[in-house]
Structures are given as C-alpha cells and as structure tokens.
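A lone chain, given as structure tokens: the form predicted alone.
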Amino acid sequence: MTTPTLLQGQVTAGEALPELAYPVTATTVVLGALAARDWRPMHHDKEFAVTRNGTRDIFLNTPNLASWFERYITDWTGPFGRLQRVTFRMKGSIFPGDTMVFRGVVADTGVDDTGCGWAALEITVSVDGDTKTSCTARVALPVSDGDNPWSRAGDRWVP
C-alpha cells in the first residue's frame, strides 16, 4: 500500500493551502466545456458570447469550474483524500487571458464517530485580487498510514 501523502493529524485550522495560478486560454475554457458536453455556444464561440451574452468573451462553465476546486483540494491531499462535499457561488465570470489563482485555508478539521478524518476548507479563485468564485469544501483524509478514506464504505463512510 502506497503511504499517504498527508494525513489527518498533520493538518490545523487556520492552516493555508499552497496557492495555485493557472492562465486561462480558450483552449482551457473550450476543453472544460466538451468534457461537460456543455454545448452552449458561450462556451465556445467568442461573437455568441459577445453579441449574445454581452460578455468579453467565452467563459468557463460551471462543471469545469468544479473541476479546478477538486484538482485544488486533490493537489494538496494527495491521492488518499476524499471529497465528501464541494459547494461554491461564482461571483464572475473567468475568460481566456485570465489567471486564476486559488487559495484556500483549513477552517476545521477532526475525526468522527467511525473513525474518519475530516477537513473543512475554506477557498476562493480570484482574477487580478478579485474574487470569482468562493468555495467551502470537506474532505476525508487517512488517520494513519494504514488508513485510506477510499476503502471506507457502509457504516464506516458516513458523510
């Protein structure tokens, strides 16, 4: 068995993620929206978004958007971590050109009844210090070297 990369104990409240930039170009907006098969012209044709929408630009779609927040999370927790549940609010749009930069902080964590670890993660995607999106995230992490979320399941995956 592979070790965890980050275990419950190592990580506190109040604790910040690494930050992650990432430029935007049409590519990434238009790859996010086929893998979402999200076929809305907005999301591919730069004179729809414009004329239509009244927008700069394409912009990315919401599926691609959730996307990033797992990538963000699964980045720092390495592969044992289990997303439990991600809800955000988009705030404003994100355009080719722009770069996103996603920052996060460990609001809460702990271990429930089962035995599970937990983390609660406070994160916001901003564009030139405005924020986009924010986002609250949970997440499973391993308690030990020997645990691993993934296996849970029945009365020992209670999220």
Contents of the next structure:
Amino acid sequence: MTTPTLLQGQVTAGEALPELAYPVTATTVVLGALAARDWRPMHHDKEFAVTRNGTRDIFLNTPNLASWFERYITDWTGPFGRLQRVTFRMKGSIFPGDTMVFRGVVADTGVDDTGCGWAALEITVSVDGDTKTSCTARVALPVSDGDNPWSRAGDRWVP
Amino acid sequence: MSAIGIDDIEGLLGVAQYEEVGEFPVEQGYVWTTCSSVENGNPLFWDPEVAEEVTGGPIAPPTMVSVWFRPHHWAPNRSTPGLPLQIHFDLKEGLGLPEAVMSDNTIVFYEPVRPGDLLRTSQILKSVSDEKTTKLGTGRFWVIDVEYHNQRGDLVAVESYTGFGYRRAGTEEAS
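Compare with the form predicted alone: the form predicted in complex with the partner chain:
So here's everything in the complex, that chain up top.
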C-alpha cells in the first residue's frame, strides 16, 4: 500500500526544499534534448550554438528544464504530489561543465474551494550563484493519508 | 504553414491554428528516457503497482506534454524537417528575424496523459510586441499558447511560450 510521504498540513510558508546540485555534461544536454524530441542543433552541435546563437557551447533546452523542475518538486513531495502549474523564466543558459544548483522555498500553502491542498513554490536553478532560470510552481498535496490529488477531475481539479 | 508578416498579426490573434494530431501515441519508452535524462526516480513512472494504486495505471510525467507532438526529424514523403511550434517559425520568417530564443514558459496541467493516448494540439498567437533591443539583438517578443487534448476530448494541458525573435547586432534585416 503506497501512502503519502508529504501532506499539505506538514508544509509551512518559508520552508526550504532540499538543495539539488548536478554537474552538467554534454551528455546531459544531448540526452535531454533527444528525450524531449528536440532536434534543433543548438542542443547538440557546438559550432552551430557558437556561431548562430552566440553562446559558448550547446545548452539545456526548455522542455528538458521543465523535466528537471518536475523531478526536483516530486523528489520533495513523493508520488502523491500532482503538479498544477509551472512557470519558467529563462535568464541564461546552462552549459556542459556547469554545476547547476536547484533551490526552492514554499511561498504559500492552502486548501482550495474544492478541498484540494496545495503548495506554491519559488525555485531557482543557478550556476556559480548566478540564477539561470527561475520557476514558480503550484503542486497539489494530499490533505490526509486517505486523500489523493490524482483522483480529482473535472470541477474537483482547479489548477 | 506560411510566413506571418506584420500586417497579418492582428487577424491571427486569438485564432486556433495548426490543429494537428500527434504522429504517434504516448509511449512508455520515451517516459523512461526522459526520467533517465533528469534522474527522476518517481515510482509512478517505474513501478506499475504504485502507478496502479496512485494514478489508476501508468501515466507520463506531466511536463512531457509537449514531447508528444514534436514531429519526427525525418519521415517518408516529407522534404524538409518538421518543426514544432510552427507559429514561432512563421513569425521568424515573416518578420525577418533569423534568430530566436524562448524566454518564458508556463504549463497548466489538467487530465493526466497516459501511454496509448494520442494527443491533439492547436497553436494560438496571443501577442506580438513592438521592436525591442536586448543584449542578444533587436527584435520582437511574442506569446504563443498551445492547447492539448486527448483522444476522448479531455483537456490535458495548456502551455504558453514567450519567444524573442531577433537580428544579432550588426546584421542586416533578412529580405
């Protein structure tokens, strides 16, 4: 029997999520691009990235960054955490050789009119202290051991 | 699919275009490849028993929603590589902006996407800015919404992209 690892009532505004540091390689970038079916050359061809995009190397693509943020959030919530919405703002690129560091904090938490618990998160991914992408996210969380946000649909799911 | 010039923009704002069905059903292999690419160990995607208990069977990571309509790089009877987010490329061509980056991306999630689903998408141009100059060059920002439905007609996600198409400093406007 799978039970929730994190309930909405256990979360408080201001609480920090565990930090995640990850050394990025060319394989990270290329694997991520191909997993996302993103064949554009700036994610696998360094010469193209340098001469056409004016960047110093190939760089992580947006859909794969979304997957990284999802992984970071659900590492914290466990499988009962259900994403409602995410917003990313890309400020700079992440290249092979960079160590990207994810940090997050709970901005707010509550229960909506349908009884769905949620937490609003502010997350950054940075390299050498320089924020490359910021993310705001809202994730649904169970309000009790017997609650499951994934069972919600229609009028009971207001993301 | 045709270039979108400056005079075309007003008539296209808010109009659903490029309605298309994905080239293949949602499949488990890409779920694992994506989870592997970001080292996502969420048991929903690796343990069928957990998936059955929690989500009523396997699902795909919600943030993969755009993956399912990215076209094959090559396919029989196609002379040029397919392009995802066609409006973005039509704007680049029509406005003479050879380079582009995505700056903002919002995704709102509804019904879960499951292996075997065949998604349908449409693209909606929401706005195009006046010319602006950034450290990348001079160009325009635009916002594109992509709506995703499954084969039962359920809304599964709405994605909103902000792109910046530009000419690098010192380059001439494309004809």
